[in-house]
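Next comes just one chain, in structure tokens: the form predicted alone.
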Amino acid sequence: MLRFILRRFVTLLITMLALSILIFGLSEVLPIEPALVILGRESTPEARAALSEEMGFNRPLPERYVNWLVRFISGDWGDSYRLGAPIQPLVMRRLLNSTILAALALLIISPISLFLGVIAGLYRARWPDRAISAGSLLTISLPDFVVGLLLIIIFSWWLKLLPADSSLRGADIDLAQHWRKLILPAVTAAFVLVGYITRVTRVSMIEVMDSPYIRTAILKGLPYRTVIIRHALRNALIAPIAIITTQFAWLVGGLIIIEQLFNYPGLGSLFADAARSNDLPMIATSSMITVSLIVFSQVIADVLYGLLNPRIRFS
């Protein structure tokens, strides 16, 4: 299993390096001038050359390649075009709002998804599963500005529950006071993902159900709920929980449309703001981020496969 692991991270760092060189390739590709992006169109040629030889975009691009690579790796992420400021830490602060916002999210989606797969798959072709999968997929069509806008209306405008806002202002933000901002956002972004965990979950548990090795358990007069709990359970949520571990990547950097629904401040709205602004550094930094989260989520989506599968040896 350790061995497992270290190989695991050695294709880890590969994989990193490989879309490092990916991203600085992209933002070099790209028609921007940065010298322009910063002084702005009424600057001259002379002043934009000049600033172009002191912040070294004159010097050979492998050179360029691995000046950007040590400083990020350091920690020197640059100054953002668009504001003018450190980016690192805009992003780590947007990255923290992003990791609560997505973690509150998991807890939503994790039992919810879970419990109505089981009983889903326990039930199939019966009226509970007709129910559990019929919501699923009314939950997977609809889109996440359009479950916003429902929530808002609903909990915001007629029952005015909860804040539409949720923008967070300040040094330092207390949960304990602005938690009621996280909700509206938090179940927004769980609504899709718990009808298609549903439904994974749901599949894996007919599978688990129709295997040899149930029917053995069942024949030597176990009790159901003991053949359920001790032995299906465990396969039947190998799958749902590695997809889950994998949606975290997503969950904290790809929510750009609920963020700016309501203008919560994470990192999927930096990265599309720096979009907008052709803020290369900035972008070039939130790629960089969101690409980390999403190698990370799956190594550690491998190693909780075969934690929890004991049909897999690694050698």
Partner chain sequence: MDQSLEPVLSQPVIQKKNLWQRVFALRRNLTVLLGASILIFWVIIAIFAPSIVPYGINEMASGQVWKSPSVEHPFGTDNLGRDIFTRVLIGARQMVVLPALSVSLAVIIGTSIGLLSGYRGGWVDEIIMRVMDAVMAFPVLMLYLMIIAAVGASVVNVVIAVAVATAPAISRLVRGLVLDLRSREFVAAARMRGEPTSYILFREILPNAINPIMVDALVRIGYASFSISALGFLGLGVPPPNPDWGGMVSEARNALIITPTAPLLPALAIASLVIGFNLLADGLSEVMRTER
Second form
Amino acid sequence: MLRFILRRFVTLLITMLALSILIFGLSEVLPIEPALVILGRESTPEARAALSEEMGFNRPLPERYVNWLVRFISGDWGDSYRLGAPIQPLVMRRLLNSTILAALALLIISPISLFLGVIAGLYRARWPDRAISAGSLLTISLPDFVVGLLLIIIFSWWLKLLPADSSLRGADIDLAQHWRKLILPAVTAAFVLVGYITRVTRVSMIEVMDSPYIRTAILKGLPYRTVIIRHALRNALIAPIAIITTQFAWLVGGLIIIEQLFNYPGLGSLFADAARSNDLPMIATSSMITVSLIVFSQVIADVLYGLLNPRIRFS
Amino acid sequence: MDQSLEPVLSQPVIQKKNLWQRVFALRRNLTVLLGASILIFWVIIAIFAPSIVPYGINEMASGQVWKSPSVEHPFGTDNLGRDIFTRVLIGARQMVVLPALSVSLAVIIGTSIGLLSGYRGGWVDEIIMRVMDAVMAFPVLMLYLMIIAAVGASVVNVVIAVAVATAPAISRLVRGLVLDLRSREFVAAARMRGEPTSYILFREILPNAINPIMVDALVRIGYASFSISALGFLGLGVPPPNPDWGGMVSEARNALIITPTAPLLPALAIASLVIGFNLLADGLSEVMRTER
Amino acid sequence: MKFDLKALRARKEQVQEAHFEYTQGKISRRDFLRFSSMLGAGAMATGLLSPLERFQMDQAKRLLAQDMAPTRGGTIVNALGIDTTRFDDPARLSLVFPSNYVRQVCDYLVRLDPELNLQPALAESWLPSEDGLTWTLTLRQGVKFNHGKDFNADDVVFTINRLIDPETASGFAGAANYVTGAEKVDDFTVNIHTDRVAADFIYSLFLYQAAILPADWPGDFFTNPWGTGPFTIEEFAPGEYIRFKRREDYWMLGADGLSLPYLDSVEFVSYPDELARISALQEGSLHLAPASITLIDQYQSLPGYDFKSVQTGNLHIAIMQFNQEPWTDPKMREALKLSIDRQAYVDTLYLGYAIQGDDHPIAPGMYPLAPADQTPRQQDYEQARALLAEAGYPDGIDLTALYIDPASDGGFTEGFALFLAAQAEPAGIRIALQPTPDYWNIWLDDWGPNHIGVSNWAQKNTASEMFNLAYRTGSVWNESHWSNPEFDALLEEFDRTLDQETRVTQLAQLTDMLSNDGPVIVPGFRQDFATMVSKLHYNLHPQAFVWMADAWLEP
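Let's see the other form, the form predicted together with its partner chain, since the form predicted alone is already up.
Below: every chain and molecule of the assembly, starting with the one above.
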């Protein structure tokens, strides 16, 4: 078991290294002259050359990469070109905001999709399954900006129940004060994922119900309800719960459209703004943070899955 | 979001009937039928749009902004007085072509990588798969945004970006299939006969892996149309004046109180297209499962 | 302080002459008053007006005064269509919007009010020397910076000399390239020297880079936001919002005789997304927000808000680089100009809320000396096609338009780019559109043959400023690389001339040259729109300047 976890973390390190090279490489090909962005277009070429020298933009590529990686790991992320402000506090605040939104979305998703998936799995190929499967296919197929738009039309404009504007106006997030602003974006995010998790749960439930172990239990004459609740559910929910763990991290960085749509100050919209304005350090940092989070959570999910599932053998 | 159908598709199907019999048999499956109808509808629209549409895509009716649907403008007009009906119909062309194009490209790249990685195994496989993991760790939209930021927005670049972002998942699927097939008798037999690696890969393994790859590709085309419209929505998709459904939603949503149809109709067009692809893929994989 | 009697006498003569021209109907009353106050002789000019005219002006003021019974207190939340960005040095600004943060915290030596009249600010009066090469400014006394220092001549000398220092790399040095230095006479008198007579000199002190900073300013504006202005920065979250707090001891007094500002605080909040702005307005969490004219129905349906507009000299522009094919040929420039229907521009993009342009940047009625009206060229596809054929393109031509990408300006430029492409096509000029995220990195480069740039410009204080920035040979922001010795010579002449009637003629010649031979298409001048709570008393500024010192909120 320990070897499995260790192995998983070694692969994690390799993946992270590959990631950092990828991100660094991408940011290298961006058509940006950092000194020009920093000093502005009225600056003299001499001043720009001096700054490039000073900031090490002229060093050889491998050296720049190592310097960048060391600075990143030590938490020195530099200043944003676009906003002219230090990146670290900004990213941290936005990360917190996105995390809260993602957590809220998962809070909505988990019970609904696990319940629906189990029901669909139990009533396989009968009408509850057909209805749930069709519904989840529909939600999977609706782009998040379409869902968000529909929710805005219905809940903000027709019913006037909830705000369509989730801007926090620079305030630190405070659930007691801002909960109304979080509902529509969280529901939108939930809508997009709920179908996927329901499908995973359904497949997992079907597999478990088909397993010899459950069949034997039913044949042995144990009450159906007991078999389902005590034995089947426990095993069937392992996979979906592991997946929910990975989706959490995915949500944190994958909310780009939803955050833009509702004007919510999260990590996704910070990244999108950076990408659109060639804000190199911000692009590199926010993407690095997001993917690290995702890769890390995948390892956690794997380990979780391994711990929960007695059937997995560690080789 | 890793929404590949790996658990469903991990078993390859050995062909028994010829292709036309198989396709013909599909008509009995309601899901397939529905999905295919939606897609065929959009393909027909895409082909005939130029002769159907009443206006030019960039034709501006002076002062006629954000008008609700009327006889002259069945879907209303946009912020520059352009006819939304015209733009939705013409917009179908790129939404039908670009996702298919980029996923085809992704299938070529992903399959090559997957075949190589799965067949060679060892450290080559390890390195390739770690790199693929790295690419797949990116939320898809984030990866697109970075690629587009690096190379700029144009039709070609959008296709490349979507292909690059899609290929790793395909390569992982193919690699899984190869690992499974590699140990089969017919591959071992070919190897004993002394066939070259390329023969084994492309004549023995690939034909047996093609079905799951195709079904998977269908799902991915659905997501590709999803992503391309999302890029358009963020203002980084195919540049104007080509009408882009995602971009149209983005422009029109400000006007949703004046004329809700303006953002809703292109939004529904996107949704229907993705639903079509997903239905078709779902139905096909169901059919393949029962055939097994 | 010593008076240059000769200069005073010369000024008196000039004002009298201008008055004569005004009575002859050669210049407008507004221009006459503007000219006089430009020379620091506003009061003298009013004295020259007939009793009836004075009565009319007083009447207008009284009517205004009855409306104005400002109350104090309250907070205004002002939505910005852009992100609140950080910058180090106000002198290096090249966009209007960020200058609005500076404007709340710092003062300028003079200012233009929303009617575009010149008003004294930190300079109480000004006077040119007889040779016109030195301007003597008398500064306001008893003004304090927000970090405690008293304002005096040292600060003005510091600021001006810093602005013209090439090291600072300020746009000011380009726009007011005739300024050679500032020198302290006594604590509240400063001489500013120019290397040639610059009739419009005084306006350049309101260039948005020219905010007065204290002589002990160590740099980095948001760390050391020092100024004499009406507000101080209370909190700043880059990318999200910036909050200003009222200063208790601001020097300018309100109608009630107490220190301005009336408001307790002002917030600028980033709302790049218009739908989010509308939602926030509907909830009542915004008081003032920029608005799109195409959504006017929507804004007018919001209860408690007024939809307001102000005519500006801001413009869309298409740039045909003078040193690149095919634009080296004047026929090609004319062909593209002829393919644009200016009324269609006004109607399509602004629903009529704009005035037509004639391919030069000086908006009629919006600049001193400019005519109140102009008749632009008419669309003529036939002639455009003929010119194209003459220039060697009988089958038309394919061009690429580089324009500011919609992600960075909300599609504001894209709308015009699309319009341009649609208009040019029937003439055989086929324009492919290329949104360019790094437009502001490449706008001064050579774009290569068969390109046009599509962008926009803000109104400037004077025609001279606009020309010296962007149209004189080799000037700093000459994006079109236009070079016309005749134009340069006349511009120099125009800058040197004090006689108003001559200057009106010269300006007309300059704009004609640009319109006929020039490298730009200016289809029109838009109005700016905003929606604001009905209780807010605030005048939109034609130059997109936001200055909240005299805004007030009904209880």
